[in-house]
Amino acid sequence: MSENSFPHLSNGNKKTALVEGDNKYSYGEVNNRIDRFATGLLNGKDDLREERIAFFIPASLDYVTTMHGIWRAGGIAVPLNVASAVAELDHYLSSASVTRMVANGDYQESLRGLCAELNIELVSVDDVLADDIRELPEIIPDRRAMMLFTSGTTNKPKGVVSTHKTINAQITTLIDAWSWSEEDVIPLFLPVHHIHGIINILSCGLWAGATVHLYSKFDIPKITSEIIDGTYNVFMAVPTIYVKLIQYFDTIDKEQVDKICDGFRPMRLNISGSAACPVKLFNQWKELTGQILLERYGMTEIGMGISNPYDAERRAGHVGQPLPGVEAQLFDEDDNLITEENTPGEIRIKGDNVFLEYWDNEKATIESFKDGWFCTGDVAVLDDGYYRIMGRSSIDIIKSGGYKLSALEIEGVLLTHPSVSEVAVIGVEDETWGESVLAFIGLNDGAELKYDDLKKWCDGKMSSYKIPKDIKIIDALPRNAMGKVTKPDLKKLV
């Protein structure tokens, strides 16, 4: 068995590993169908030595084909997000010299254009899958085998490079952190071009010798009816997921609500990630199903890092405390090493979990590391042993009169306020502050609020310097396919 193969994935084994709709694939199927693939991919040749291949392809049992047949021919898997207008993977499949593109249907139509711009051969699945199988390399650890891409935020997406070795050491801290086994079933519906559904749900499930059940989409009516008949045991979202769960339970009559929370009830694990996860929200599902949300820190440069614990006590708004392997450590901005609790400071990784380069920017990467350290930009305090996350040091820390405050700290408390559904708090430039505090705040229907009454509702709540100076209210906040608030164009709105 090559160092890159996943224990279960055997032609033996005929448990039931994917579920796509009507569909059900054992082990066994879904890995004679991957080597297949990678025989194709291979096509006479005896190893891809690296050569770059993006798919455009939701989850299915073809992008489980695929990721895994890139892997097993000695390629490097740079999957693309399906949400994605054409026109932004121009950047994506230039940067990363991608030669070939994996897509299906009315996917490949969209994207003959552009590859052909590009000299990209564009193919399906089923152009590649080989009829007989071929002798596969043997692939070392130290190879490179996949290719994500930052969220950008602040400059043009990087290409973040993992090793197998990498991917092998985000997974197996996943599985004894979180105590997966081959008994767990769970939903995927998270976008598969991002750390959150490709490792922790998708990878982790495989390892594990867990079913997977495939979603393209977060599909409300379908995943909740699977909750009530008690087919999962482990659930994971962003929280917006779960925020959109709620409001859908407003739209449904109680006894339907009582049957989805009583779905959620006797599951062994609810996990909440990808962004801030707000104590309202922490404690509203708690009161709904019971269950109580591990929350968990990572990143796309590191998989998990920080998560809080399984069979201990889990803390509401604090992500908990290293995974077994991965180091953390804060640092001032003079990299002294922080100590002492309740000390804001930037947190820094080392392990086997932290990838190896971005693509062809060698620059970026030097910048990124400090004495071997992985610099994140987030910074956090530890709070009795638990660290407690601020935000990004160029998004969510402003510094107003000489304090550094955390605008997610603050959104936590704005949303606590009955009128509010959801609010994003920026730093804007101020003359006697530095930065003064500004928020965007979204009603609840029908609900108003002015700064007046909101300053009063504030005051024994917060410190005055953190109120807000100016509120916007908005429709709706900008968000990623991720659900992650954007901040920088909220910033061009002020």
Ligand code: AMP
Contents of the next structure:
Amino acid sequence: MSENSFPHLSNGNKKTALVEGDNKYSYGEVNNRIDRFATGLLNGKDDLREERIAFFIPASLDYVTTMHGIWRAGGIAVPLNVASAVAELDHYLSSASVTRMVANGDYQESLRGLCAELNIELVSVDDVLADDIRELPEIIPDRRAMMLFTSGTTNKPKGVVSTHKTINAQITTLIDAWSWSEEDVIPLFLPVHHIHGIINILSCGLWAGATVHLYSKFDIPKITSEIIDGTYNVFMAVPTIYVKLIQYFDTIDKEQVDKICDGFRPMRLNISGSAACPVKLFNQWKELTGQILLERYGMTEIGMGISNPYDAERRAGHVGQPLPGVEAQLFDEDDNLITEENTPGEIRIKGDNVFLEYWDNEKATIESFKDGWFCTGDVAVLDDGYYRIMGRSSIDIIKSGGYKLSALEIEGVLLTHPSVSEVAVIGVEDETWGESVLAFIGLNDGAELKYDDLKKWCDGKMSSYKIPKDIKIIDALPRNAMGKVTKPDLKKLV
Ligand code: MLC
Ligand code: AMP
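For the form predicted in complex with adenosine monophosphate instead of the form predicted on its own, what are the coordinates?
All chains and molecules follow, beginning with the one already shown.
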């Protein structure tokens, strides 16, 4: 695609694209601003030639301007988590060789020291916006477009690079499968450094000509008051959000709960994804709102892969069937294709939706593909025609609140605490978060460690959702004959 193929982003289109607080912006206005931003970024050059430009901006008009401006000018957009700790940012910026950073106001101030240290030019959106628009480069679909950081089975997060073609495929399959249209109005309150917020909500919304309401965080009172007013007809969230809404209902009076549920009832679609939606939650939501949640399965490297149908049975505890244009198959540990039902295997994916590479990490890229299939590390069965996710092949990957966390990354940080001699991190089942982080810690001789002190110490070293929710002090970690910590044995201690 040429980036400009978002069909509704065109001059003169008066339809409202974005709502941010009391402000509304039409597709035409947004389009013009993107062109001005792209022109400013180019600053006389003909093409950014895949320069990595990071931005530290919550969901907003400025976020959209920056993302699309980078795309149109031929750069690689690197959206960052505005809740990141400085130590995490250092890794993202260095490993992506970022040369420019876009941030406004207080966010900009918080980055000044780090950007100076890394020799990164720090600019605001207003600094970049040009007064007029110059010719922009022609972008061929195979060009790199975006890099998102994902935690995996390695210590530090890897940069997942997608091309314009990847992004196009990820968006258009959902436009059709979920019947997006110009009539749609959706709130975006998920973080905008992950595909759930970026692709499924923001990009699909803008591609379809819908209206996207932008929130910098999940603000329950504000969002539910719009729901009561009937503002939205589509709602997409991680399971934790549905849990938090139900928990909120326990804190307000019944009349108010009924009003909110009546606001959800007429919506055309409620979606859950990014982590398993428990059957209990699926049923509770149906009971409360009449909505049959559409659960789907995706991953940073593939966008959405498997989805329950829009027009047919949405089955609790199942993620559905491969989306149009996506091939999905299960393979056993010897790489044999599994064709029969109810036999667990790793989900492997092929299609234009699959990412190009891990940035500057050929080894990891090669290792994550087998015979052209991307190996997700998720284990599933086919159950009466629908995929059901069983879990992950790696115990070191934790899904908490919809965030994918690496146990190894968290262990790496905790090990630098002066009292800690050894540590093993696992995910434990949690009703609110899906899984929560638990750290087993061995202490140095004579050392003591209180949870609250450790929590405080972790501040600034990792994002808050990575900080263990609990710790257990242990004399010695269980190890096998090779000296490797046996995490399944730790799980038994919980
Ligand atoms: C936050 N807290 C946690 C936590 N996250 N505690 C345990 N486990 C977690 N995971 C704690 C904080 O430390 C803080 O504690 C308190 O909760 C409030 O923090 P918060 O950040 O204000 O929480 P809240 O706004 O309620 O966040 C919940 C959430 C958020 C669900 C809105 O986690 C979220 O946006 N998740 C979505 C992530 C996402 O988009 N994933 C998609 C990835 S893409 P204290 O003590 O300081 O008060 C992908 C592919 C696909 O997965 O298929 O989509
Ligand atoms: P991320 O790397 O953050 O994109 O997270 C992708 C991972 O989220 C997948 O590999 C799965 O483990 C998990 N995931 C996404 N959707 C679902 C779902 N519906 N059910 C279970 N796990 C899911």
